[in-house]
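Heads up, the chain below is alone and in the form predicted alone; it's given as structure tokens.
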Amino acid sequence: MAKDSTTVTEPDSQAPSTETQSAANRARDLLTPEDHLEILRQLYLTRYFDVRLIKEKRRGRLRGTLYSSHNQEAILVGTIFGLRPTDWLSPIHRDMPAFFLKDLKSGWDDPNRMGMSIQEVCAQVWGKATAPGRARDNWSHIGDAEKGIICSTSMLAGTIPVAAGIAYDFKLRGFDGVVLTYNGEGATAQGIFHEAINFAAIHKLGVITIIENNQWAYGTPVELECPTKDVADRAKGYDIPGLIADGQDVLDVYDKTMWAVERARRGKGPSLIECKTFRAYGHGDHDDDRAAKYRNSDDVDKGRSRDPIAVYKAELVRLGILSQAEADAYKPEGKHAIETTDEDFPPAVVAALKEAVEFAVNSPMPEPDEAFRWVFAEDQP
């Protein structure tokens, strides 16, 4: 487990300067070799979750729309890994792994950890009675207050006010917890985004807004979503830090996130972190064919050229944590989902997903009399 990140010292500047991001001050330098290997395992797990579901859909064992997180794994792992179990998350549709990545470092098989199990998340995807949503949705419209996860909604930016409300409760109770809320770059053009960030800034709430800038809001390119070069510039209007992270580098994402988190824990208020990445496929798998028409193939190849798993493994080899042979043992990076095989992933990752998928496939559908459950305000078992 990572050393206490509260030992990271940062000045009260609006954003980390070159000096504060030097090797002597970065949060990554508190990570142990075991932490690094766990981060790599989580990157593999996040990628394999995506790959396995795409293949299950092609086999006809899965219905509904899939929203791929392929090529964006470093954002999810890098933002979540350093959090405390009691911190809250507000994921969006492209963040399905976030539901089980939360507090995952406490133990993949720990039933008491503060995150959903991989089995629960797969059951949600298959729309089964064992899912948190109990077949009312087959994707991300789930949450768990006991686990510190805000229910996802299709209205991106709509959960930022909820995150601010939870952070306001933390402030009133004198609790130094933080809330991470995830949004695409297109969501920053919505009025509710600005209202919520404004409220959080005024009251100095511990809300960290993660912007997954994958260059496309459905079929709208980023230059038609935001008038400035960097989406992080939107933070200037609220006098809060606007950080930019390399969304393909899990350690850069981790450094920037932990800087913002520790600043928030000290009562300094919210931050916005723009993670620059690239959407590997269409908005959802229903959009893959259309995306091939509105996106240039050369731009797609360029956007996917820095695979986050490859970037991280190269750093682990440089640090001496992995040998080159160990780094080459499993190589899903640079491949499309349908090109990968189970041999591209560590056996423990494959086994964990296989168990979760079979749990979901073999789980029952809810009974018909559940149709009115959670509809009316009445006691329910």
The other form holds:
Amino acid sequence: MAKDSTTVTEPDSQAPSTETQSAANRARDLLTPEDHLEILRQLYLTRYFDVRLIKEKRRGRLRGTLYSSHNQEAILVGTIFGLRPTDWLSPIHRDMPAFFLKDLKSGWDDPNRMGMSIQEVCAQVWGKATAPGRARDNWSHIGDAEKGIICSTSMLAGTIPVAAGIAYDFKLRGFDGVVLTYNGEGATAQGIFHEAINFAAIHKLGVITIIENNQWAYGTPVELECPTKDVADRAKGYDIPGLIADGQDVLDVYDKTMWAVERARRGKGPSLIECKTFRAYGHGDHDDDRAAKYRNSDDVDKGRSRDPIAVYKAELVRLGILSQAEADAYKPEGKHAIETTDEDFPPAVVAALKEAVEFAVNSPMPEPDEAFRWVFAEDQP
Amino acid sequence: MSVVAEQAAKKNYLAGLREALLEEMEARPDMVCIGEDIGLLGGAFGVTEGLMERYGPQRVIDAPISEAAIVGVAIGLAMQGRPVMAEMQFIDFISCGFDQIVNNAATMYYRTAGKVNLPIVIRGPSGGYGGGGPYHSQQNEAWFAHSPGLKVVCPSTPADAKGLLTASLRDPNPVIFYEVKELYRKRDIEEPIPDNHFVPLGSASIRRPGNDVTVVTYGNPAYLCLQASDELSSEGIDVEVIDLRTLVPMDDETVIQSIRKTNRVVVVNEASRTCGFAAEVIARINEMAFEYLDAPPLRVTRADTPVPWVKPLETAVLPSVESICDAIRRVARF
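Can you now output the form predicted in complex with its partner chain? The one shown was the form predicted alone.
Now the full complex is given, and it begins with the chain already shown.
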């Protein structure tokens, strides 16, 4: 079967592929103009967060490795925007913004918000005691069980079984929540990817595996990670839907995600969504220069030619939600992070980061004594 | 059966384990068990027999052959506050779930700065002497004792099996629980098990008091050490046998107290020699009681080989009453 970005593999006989697609299209139709403007704001915020960290890293202010989410923002915003506060996420290394995008619709100031503040995420990046895990592991390795975020390890695909455990608990409690796990296409070659999705499919758990197929697993191309034409084809082995989304199109990601989410809420089990995208830079910032060894610049230019911010703004102009002048007011799209300036982003977005970075910079480091704490939970009954 | 008769009834090691599981499942409706063949079949050895009938397939999960997923799912359930028992059909298979155990479960409490603890017991049949060959005979506790954040337990008596499993299931940390499968149905170690029996983790047991040589061990070799002690008593060597019962945390105090009395020590573990737990015990003794020693500490372990299948080969590499007696004689006569 030929595949394109609108093809859905749907083995569920009660929802053939054509109906599936029309159902998916309805998700975006329910978005209000305010929702659209919020999605756009989140895309700017996600891009600016990354830009700011790239610049800070280049100035030598940050420890550890930065895995840029540049050019993949539509996947994060599009998968998270429609979730309920009580749904769970397990982001990985390239998903730093996911921690603060979760339940962002509630607004930063909502004390019951089920997502991290951008301050705590920055505190994590700066390695401060105010970080969610008090900076005991680096960058994206943070979680918050109270806010529905799984803390990942460096072992890719390793959080999918944990997500299955969370979703199994939902099932035991009769709760219709879902857990979104994020993985690159390379992680689908891991044994635990198979074990975990197999288990989730057997028990029809609300686990949705988002594959950010950015074509490159560190220095290895997707065709050396996955033998099928599309990574989504892996879903066939589990008799679960394997959807393909255009990872540059936030609304397509949103539609596919909401279709899978609603299906999972009805107790029909997991889905896999392959979001096709392209990694903007090296694997990590340490690798930006060496990446030229394995990716030629024409391919990189082509892969980055559909900036998700530009794609979305064009759609908003078409829908009459933005005027062309409004769309042109801020234009980070198509620029390398270091070529952008603060004027390329809405002032509120720049201000949010400024405040968060100040919080991080001014926060204390953890005391050395803390290194010996919390090995065992002996204080509990 | 009257209460008195029931209390007096002798029970085997497997019954002790099963009682602990049944009682904890009964007392804690949120507890979940997961493992291969633990439900419909009741476990390859019958440890979980009756659990699914009583608590249903939702709480007693017949998992696919996926040790890594079994542990990972257990982590997710435990993150939601549920106590979880995860069975490895043979403890040898735990290596298939290694990453989830040492990188994910063991470090979760540390990585979250004390916010998320994981009440998981990963238990399974371990040990040789039964002709199981390389993949049904392992005693791989050293891998996990070496991973901070995991407790490691290995009972050798029916009462300890129950008391330590109960304590492990109530512990807020991940516990790797080594059952000695050769003891599961061993008749001559059956004993009464008190109701609500609970043995705190980290407490060793003096299985035989003595004054001349301390023998520190755990698991199946405890019986070999007791047998060796009986033989050596006729030679005038009075052996004290300490069953550690818990490796992490280890009861240093009981070991050190004994050495202050005997001034001589042999450590016996069933696992292979290099970096086995006996090496750790001897290192601690050197750090904490070197000045009390009248002889170099010795260890008796499996040879640095896999566990071979057929009996003459298996016997050749595992600790025996003879090899333990030899070591005790050497330190006694030093």
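Numbering follows the first chain given and starts at 1. What you see is a predicted model, and the numbers here were worked out from it, not measured in a lab. By rigid core we mean the largest C-alpha set that fits within 1.5 Å across both forms.
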Q: Would you tell me if residue 60 moves between the two forms by 2 Å or more at its C-alpha, with the rigid core held superposed?
A: yes
